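So this first bit is one chain, no partners, the form predicted alone, shown in structure tokens.
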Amino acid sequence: MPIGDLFKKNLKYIELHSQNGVDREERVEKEVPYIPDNLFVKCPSCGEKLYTEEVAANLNSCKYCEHHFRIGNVDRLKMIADEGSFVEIDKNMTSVNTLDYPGYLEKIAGYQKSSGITEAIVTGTCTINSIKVVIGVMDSNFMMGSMGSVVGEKVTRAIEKAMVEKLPLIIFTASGGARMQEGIISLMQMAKTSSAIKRFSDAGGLYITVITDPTTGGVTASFAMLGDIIIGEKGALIGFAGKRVIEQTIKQKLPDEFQTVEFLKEKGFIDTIVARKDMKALLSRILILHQEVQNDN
């Protein structure tokens, strides 16, 4: 935004005047400065302000200490996929009432209309640096990347859809967990798509799970701690139960960096952490390093 339009001319506004003791309102016409919303954004991990322009061509990062904002699918596939490649599939299947949970469908029509998307996972076909893919992206935006009975649909899909092809299979996971207001068939969808999972393993497939901000509950229960290949992006939030929930079940005080990737790839549970600059190249040399071995075989 230019400088300039951060002042607006003639802004009307009202004054209050004190007259002989009688309050009196007067309408003047002043220039004065105008901050647009949204403007600045708080980094939560420095405190610094930053630019959210400056913000988004930083691939929504902080300038400052290369903190991670969140980002929807739509912006994490514009950083993976080569431009123009991605076609998305099972993009209509949305969910069902099943157990007549009160609400539940019109809470789903309101996050389609805000999001822009019909469920919290994308998923579908793309290359990265010219090397076809089967790709899955979560997005926290839709009911917190909640998993009910379509995101393990769309996943269990996508996975036959890499084993047909014989493609590598790449998800990002973003998620709160299972969906509360699909109770058991939510929790099924764990099975399910791990099951699937195996299929794809034991078939040759190559799985690389790419955990960002934040995987929780049963997703990271399932497919997100499945791949052959587990990236954490940096500054991730990773675990099952909440911090508080099992401190107060163990009733020990855990660390405090306890759940974050770094805590994870220190004992093991990760292979690698990665910026969100470098991860397409990360992915591209994995996904070439699989081809040149393949075509050995």
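Positions refer to the first chain, counted from 1. Quick caveat: nothing in here was measured; it's all calculated off a predicted structure. Definition used throughout: the rigid core is the maximal C-alpha set that superposes within 1.5 Å between two forms. What changes on going to the form predicted together with the partner chain:
In this overlay on the rigid core, K253 has a C-alpha that sits 2 Å or more away from its partner position between these two forms.
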Given for the second form:
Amino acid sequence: MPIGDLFKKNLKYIELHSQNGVDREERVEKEVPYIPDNLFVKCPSCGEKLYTEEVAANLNSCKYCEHHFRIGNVDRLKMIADEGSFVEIDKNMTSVNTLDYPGYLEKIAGYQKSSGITEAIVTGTCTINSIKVVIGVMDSNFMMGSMGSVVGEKVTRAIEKAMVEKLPLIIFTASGGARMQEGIISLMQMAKTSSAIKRFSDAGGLYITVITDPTTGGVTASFAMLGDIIIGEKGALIGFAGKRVIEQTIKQKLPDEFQTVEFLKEKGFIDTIVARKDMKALLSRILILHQEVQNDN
Amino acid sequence: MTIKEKERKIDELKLKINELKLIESNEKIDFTDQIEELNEKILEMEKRIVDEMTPWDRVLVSREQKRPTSLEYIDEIFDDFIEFHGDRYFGDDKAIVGGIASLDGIKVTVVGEQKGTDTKDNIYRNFGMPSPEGYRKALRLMKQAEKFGRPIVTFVDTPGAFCGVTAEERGQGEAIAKNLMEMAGLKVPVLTFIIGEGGSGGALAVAVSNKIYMLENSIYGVLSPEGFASILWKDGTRAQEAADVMKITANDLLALKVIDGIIEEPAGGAHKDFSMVAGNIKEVMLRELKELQLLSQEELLNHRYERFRAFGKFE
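Having seen the form predicted alone, could you give me the form predicted together with the partner chain?
Time for the whole complex; same chain goes first.
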């Protein structure tokens, strides 16, 4: 293959992710995978050309500017859980077509095939530097991480498990919001998960949320913003309404940094921001500082 | 024939009856049979309006400018309502009203999402789209109710939580999330009436309740039909079609157990006979509050928890 073709294929990718070209909202909607199977990838943040392999080896981050590419549950767990410690729960839970929405189950099946998971969140237990926790990792590769019955149920069961076993709970959020195809039942998942967190919180449980790119809509307006400690992964988008909706309302273009974790930290809604490479160490330090508190329960 | 056309036809028939009655008294001619016939026709048409209403028709009725708002119901149903303002942090959101009142001797806290009654008022009320400080005001008043052991009544009527720069900056997501979480823990009965539009998280943020009732022509959904069509089909103009599949009507939601009961409206909507609808709401309110007040704190909390815990089907 001529060397030029290599870059040609990348062009499509570059168009979608270039710094100035396309806003985050578009990225949310087009559901494009982040790392193409190509040799090179252009960093959407600093524009440097990177070896795909090198990016993967570097926690899917840009070695120049530390831009974080979106990652799925497997990569995330690999960098957070101690090796071999993750035990998945509710692994095969899958959606039914509550509202008889045409084509919904086919769509689910398609995502199951392409993502290798049955729903938009993976939950289980693991250890982080030898401290046992209940962990949930949302995966935007599955239907943009949207929350329907299964996501709501798995999150709620994870909370209940943490409560019964008196374990800390960590959830990595990544979601386009409520799953439209399940209509009002998706909305009810917001109340369901939030109610469970209330009980867990009253029982003294430690709940840490990690906001990853992108976290929006019904997930922001429920369990994502209810952590005792809310950590933002550097550069992640977080918001309630979609950027485009707001732009249509105010008839103005919004600045790039609007609705990032950095922005919301300035506004007082995020405890701290951390680069991906430092995530595990930070979680570990927080867990250690809570150990006595947890044991007292 | 659209609903509006049917309504016009009914109005015409009513005019005709009045004319006949006038002629009757002036000219001493007996039109009893004809009037009887026309009255029957009106009844039949009204019944048809109700029977043939599509989900989209109900969306339009729920948004009708003349549809009674929270404050109107509050004034009609309660005695001695005192409105309290502000979230004690940032400001006073006009899209949510609240305060204390008496319901035939039962002391209650009332919270309502408030649309405007005309264009000017709608601008003042931000079209019933609450900002974070509105949800925080609602929560403040609900916690106050809990402190003094008062049951809480909420009215839902919003196109959705406000989507704007200021709302994002002040944590719209956090404000809604906090309300969901804290409402789940309220140690007093919480009763909700959806009186118009129940727009998504913006509605749910005052509706994590023990019992939820809907007016017959209200809607409650994960998003507006326009938003739903725009997200799923990339075409906001297919809202009517979206309304058909979304299951947003009172009947659909009763079947899904999202609500506990439906409150009857006159043909054409609540504005056609406001005092009847207010009376219907009050009757349900008294009955439900009396029942909920029999429950212990623990029973109340478990009742609310189980209600929401049960949502969701999966394999």
